[in-house]
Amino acid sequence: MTLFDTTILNTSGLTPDSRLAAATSSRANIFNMSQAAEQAVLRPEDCGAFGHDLRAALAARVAYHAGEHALADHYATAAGDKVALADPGAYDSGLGHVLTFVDKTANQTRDVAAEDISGLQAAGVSDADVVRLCELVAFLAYQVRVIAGLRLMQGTAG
């Protein structure tokens, strides 16, 4: 894997050849903890109750409702049957309290409260499984803003 192969690097558009290549090189330590990050939330050793299909799909659905498509797609490749979930719009019954939490969490995040933790909690949600998916929504808010920063320093912002 080369640098350039990192989820933030390839999905911004900047190439090895571009002009931000150099500054981006000197950098390489941060994209590659960034990508040691991805693997540790997107597919853990210990997934808890949310399985790494579940967690591409619900990392997919974060980025399409912050616009980020190209990082959407290639979330959604690696979330199997699951992949209905990463279309926003998309509600599973057996998951309704998860992806409302996922989605409030994502785009609503200064009215996320106490409630918001115990309904988790009540509908059977361990702690450590909500810190995962905590976890996972402020990786992909960090993800979401790198990206955007590339593009807007290519002049390619969308």
Contents of the next structure:
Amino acid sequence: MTLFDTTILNTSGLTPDSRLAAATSSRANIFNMSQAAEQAVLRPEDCGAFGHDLRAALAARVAYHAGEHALADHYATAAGDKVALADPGAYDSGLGHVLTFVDKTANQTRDVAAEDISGLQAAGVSDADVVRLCELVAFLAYQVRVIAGLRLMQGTAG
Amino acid sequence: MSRVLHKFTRNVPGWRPRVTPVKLDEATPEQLTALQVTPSNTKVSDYVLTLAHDVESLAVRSPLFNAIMYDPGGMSRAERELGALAASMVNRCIYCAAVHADRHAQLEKDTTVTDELFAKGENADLTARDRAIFDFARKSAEAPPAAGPADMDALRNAGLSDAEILDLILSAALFGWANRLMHVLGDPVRKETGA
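Alternative state: the form predicted in complex with the partner chain, after the form predicted on its own:
Once more the chain from above appears, this time first in line as the rest of the complex follows.
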């Protein structure tokens, strides 16, 4: 994968011919490590309770909420039969506690409290899976903001 | 006894996890390897031991964090800390805000900017350059991200180069990530000193 094929640069529309190519190339290590982080968070070897398809659906859901539709589409294609959960309005009775936590952590971060974690634990989510879920949502918060910022820099936002 | 903090402070508090951290003497070889690439090699914090539950993420996040905040060139370290602080204030991550306000003050050898920000929030009296940086990072941290073309113009008008703006985007976004770990997985606490 070349630098400009990484999800962040590709989704924000940057190419080797872009005016910002020099600035982004000087931080190539950061964009390559960001791609490694996507791999670790979306497609880990040890998935815990959340398989690759569900992770992709949740990532798409967070990206749609943030208004990053190209990124959301990128993840939705990997969501398999979980793709319905990519719709921010979708609900699944078996995963309600997970969806509620993902939506709140992504979008009302400041309001997350101890009860949100104890609620997941009471629903049977292990401590390791709580951390995995946080990393997924937290990485997406980073990725959508870098993409949004790069699009603004190029004057192609909106 | 310790109490949970709810107000911004530059006096870095403790951090109490809401889940049980990995126990160092029970860590897997993969976890031990990942724990060694954290900024502090001498003592492993409860925070890092908590993140070790997802060792694949931890192993890639630590070097990425260090590159965004500390690699040479581009934006000054103090201004990257200002981006980190703005995001942490939006997300009310008391712990992150304390650490990065303290680092800003140390790098600048001046507490004026962080005193202003903690006293007045987004109405703080800042230089035009700090104002542009803080506002861009603050709006970027909203959900959904709310920075717009006028905020980008303000950065350019304040004299920031493309390399500096890119570093600001990265440092502010990085704290969208860090805040959702630190603020969500634990509480900022202060030990009661007793009467």
